[in-house]
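Shown next as structure tokens: one chain only, the form predicted alone.
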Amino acid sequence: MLTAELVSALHNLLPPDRFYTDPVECYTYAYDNSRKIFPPQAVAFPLTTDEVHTIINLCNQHNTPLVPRGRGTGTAGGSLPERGGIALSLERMLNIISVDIANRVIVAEPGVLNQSIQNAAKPHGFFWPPDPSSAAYSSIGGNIATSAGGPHAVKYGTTRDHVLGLKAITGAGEMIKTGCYTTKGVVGYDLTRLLIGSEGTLAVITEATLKLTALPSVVAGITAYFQDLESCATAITQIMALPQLPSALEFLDNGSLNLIRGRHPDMLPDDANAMLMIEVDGSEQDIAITISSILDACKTNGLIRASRAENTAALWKARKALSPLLREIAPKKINEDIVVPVDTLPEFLSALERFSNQYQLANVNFGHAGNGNIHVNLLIDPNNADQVIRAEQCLDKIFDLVIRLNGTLSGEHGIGSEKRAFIGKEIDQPTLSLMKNIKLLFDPNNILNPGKLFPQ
């Protein structure tokens, strides 16, 4: 699959420090945060659009799989080189091409970290709203590939809402430019939104025009603790029915709270079995009204207490530590990010508790409740065959419930390889066929990230 002729051509294109063929060097690019391992036969590190263009053309000529990759923080296996070939690491395309504050725009290459974009925008009073937990070390190319979200998506939306245009090379080797530089523009089909979330299966993004948002003048936090899951879920629906929208609304179940208690023993009430972490932003006057409304909405039968938080930074630090903590406990846990309509959360969370008891599985749930986006974590040992079977049966029931509730199987992690077997639950056959035809049009030789998204 990786011919001597192709290797020679790539050696001529790239210096030795930007083209690896040694299996030891390549191994670093064999896995992502799904913890599955598929070693590539080679790794290429382009620095320019022209180099990406040439690499794609060479892979077409030699019918060699090419798997685009950011920083490997994805959890759905989207950047795994399952069929060997070449891992195309974009991590060294690090240029912020322009910071145009008058037009509220940053233009950057795909390897630029999310945090670097924030650092470039903040001195001017702006930020880029997508804020996944991995923001400090995930790249904007990876954020775009999965349409990453994060806690603030409840108010500000996901990556798809904050990209004006892209430059990319299709799987056929054609250089394309999508979208425009302005916030208004309706010329032609919206290919920008098509590429966002396509997980590197259609084209390789080499430049992105990002839309900035003004930083709020004031940010405040609220914490609310509940005796039970039901009263917490009811509070979520009551908060989201308010005219005053929180900028973040995070839910943590009892399993999540116990993890935090293990690291921060005095942070939480002993009798709390569910918690909401709520952030509001805006002017001081707006915040006062919003906080009052949200505190009223939290007054369900099981409320222990709700109050303005003194140290929101410590709370967010604890919340963002949840996924790493779970990885320590169950390194190969099943990590899902389903989304259901907010008003169905009471039914969904109750069912999750029932399913985990039925299948005797440890289960920790938390997530972006304001969007109905819950991270379901089944803490399994993959070496325990019986446990794996029970986890698969439980997951099948969870996904069926999500679809019945008019939800979706992935809110921000993507499909990759981890969820492709279930995609038929959500997407009907005519729509799936149309998607496959779009893939064929962009990538006729199926070299870009082959096998991802669609059922095998």
Given for the second form:
2 protein chains.
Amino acid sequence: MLTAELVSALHNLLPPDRFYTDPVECYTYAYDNSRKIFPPQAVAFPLTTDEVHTIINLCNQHNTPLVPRGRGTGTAGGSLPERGGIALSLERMLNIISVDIANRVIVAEPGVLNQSIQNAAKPHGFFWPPDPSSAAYSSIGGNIATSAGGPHAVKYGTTRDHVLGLKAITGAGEMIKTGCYTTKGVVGYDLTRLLIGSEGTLAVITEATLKLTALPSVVAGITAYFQDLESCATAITQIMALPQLPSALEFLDNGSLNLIRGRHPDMLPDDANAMLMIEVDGSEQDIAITISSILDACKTNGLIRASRAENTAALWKARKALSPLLREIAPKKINEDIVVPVDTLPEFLSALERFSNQYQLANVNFGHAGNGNIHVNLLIDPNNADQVIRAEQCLDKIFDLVIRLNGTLSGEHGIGSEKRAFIGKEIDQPTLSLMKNIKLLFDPNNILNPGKLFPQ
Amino acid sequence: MLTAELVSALHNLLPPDRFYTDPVECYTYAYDNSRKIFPPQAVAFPLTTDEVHTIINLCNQHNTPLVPRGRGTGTAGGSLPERGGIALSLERMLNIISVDIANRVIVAEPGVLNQSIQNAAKPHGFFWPPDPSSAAYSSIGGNIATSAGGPHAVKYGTTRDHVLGLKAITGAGEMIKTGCYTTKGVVGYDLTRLLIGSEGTLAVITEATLKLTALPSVVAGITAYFQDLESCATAITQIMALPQLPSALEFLDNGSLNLIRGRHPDMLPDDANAMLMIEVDGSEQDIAITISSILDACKTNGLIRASRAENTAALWKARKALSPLLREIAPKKINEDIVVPVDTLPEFLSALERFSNQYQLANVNFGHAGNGNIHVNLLIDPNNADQVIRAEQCLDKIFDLVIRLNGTLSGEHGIGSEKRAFIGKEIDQPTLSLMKNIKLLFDPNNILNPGKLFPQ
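Rather than the form predicted alone that you just supplied, could I have the structure of the form predicted in complex with a further copy of the same chain?
Once more the chain from above appears, this time first in line as the rest of the complex follows.
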């Protein structure tokens, strides 16, 4: 429970509409997209760096957990106040401080939505490349805290490639300024990227300097249908061996296609058991060459057909409909986001089929195949105890395979609370110890998002 | 002096041709491109990670400075054993461990030359983008330790954008493994980029996983000559406002042009006082469009002429000849590598002209204008005490202006010993303290490259 003294200090600092202690109001900040629920005892809505600073100092004095939060769209539990304390919602720090097109930079506060950045950049012919599927309603602060990425990462990289500098307040209450305003800069240690992806465990980001990229002049799509998984996996490796990178290369397995069929009966060929949705961008001439190379690379024994899509927007709509459809068919899904080297995808995807049979579990797999980043969804009924155990065993098998293939356990979601039990499979003990010591250096009282990212 | 016990332990570990204690032999490892000289008491040449590990442990036991070194091409004194001790030359760790084209990855030991990586990648249609002017003879370990960049950074970024993971041994003697093998990965803190640019003060890199990029199909050049600096600076900002990024945008001021004229009398128009060397790459069609846009963007009042260069290689040869020419005309040059936001280049470059008059100092300025990264060279006679004082005053003025313009003190060279007195101008005290504490965490006995990067 919060001390009366702390509550009173926060009431003095913030007006009632920016400091909630009513459990009903606090409950709104108890969850994210992980389906776990941990209500905070209070929610604070700072508007300024100074207010964030004061709140951090108060939490240190009272040894109270403080859990920074963007818009709560994360899937790994990273923003949940698992040990109680105060949820620090940055959602009202909404200023775009500057739009500096000559230098291809936008400076913004953490609560600004990814979409708002796109809206500010687009009229000038620019965009900010990180594109998590939540982009319309997730904040740049959250994007940075998780080093968010999406389908376009195959060509454009993830958040860590598109932030020049940060202002932040460490768990110890130090106001720091990292990085610089220019695209080159090698003065001091790279604290910018140390904070990117640190899931609110080291510091609270209060301002970000974002690097913009010019919008491509043309975007086009390709769809390719395959009779079998193996042919599709082979096509992925053939596409990624081309010099031209697609701007997206999305894979859908048979389970995914069946979900879409349920909603759109005539959309897909009957004999398709795997599909690629491919996007290319650039100039009209370049795209023509790239499309022709990609259509060639799709030619495998099991190819049904590959062709330029007439409507790229419709393509993405089908892909984006998948996650909600998954929710409908299973009361719980274990949604992983592992990554394997692209040339091991044939081996990995066929192993998933094997595991599905072996553990008698329905799984649906799709994702950003160009980066080897596959969303493995195990569909389970949480009331079926035996199924839950089989799912855990299966997951363990999947993670071991990922590590054996030189992959990583998370390409997008992060560790949060969901994957902390498994981090030791990937990161060795000395490296993990060093990370823990870095945490302690930034946040000696362990007030910032305590318990996350590290094994309990 | 080294203790007899340490020398004996190292003699036991390494054969005589991999452990030097003869001062004459050690002297070869006393300098870099900063013109400072600090002989080590010994030089060790490990071949394996285990040997590096043992050497670090021994230096901890004997509290002896250990200064990691690639090929000694740095200009900031970063690899000099200023406080004596042992130079740890990684130059014989020369294995390219794997060339994995399907996944666009090369794994290599730190002593491998940048050029050797290019040679391994090129037959497959790939390259590794970091391109310091020393690329032919500098090592990837050194490139990583300094986050090296070069002319192509304007399109391709610097070293920190092209390394997926590292193996390293910290100053405390912990073997760590950072990052991953895939292009996406968000498991744990980003220690990879914390080590990149850390100038050998945190850990010794023993293996690097490098991300490759496809070679462009065509490369073309443009030269543009201007009657005055202002017109040239305006052209730079107009070029960088185009959506298409040039693959290089190099600026040469009047001082630079006069140096070239001394060697190549008929190469340049007589009335040119500033020049741009521009490179574009991509497909033939794209290049045609980009060249036409860039030629348009060069149109300013003082433009003499802008045209596609017939011979791109010759263009770069002239540019690369500049540094040695500078050496010839002045016994000492203060070679800075500041960065300012591109749209402040007109203000910055005209201020440099003013400072040159005010402090009566010859200066020659050129550099990677597309990133706002300008090499400011103050030409001085070190025996002229008054000139040396004026140069110091002028430099201080330049650095203050850079910071006021929201720039950074170093875009490529790093801090080393050369710029540590100035780092406080750019990095505030709390951030610098945090960096010092990170140093202490990685290297509690301060054995690794002691004294570098931080103010004394």
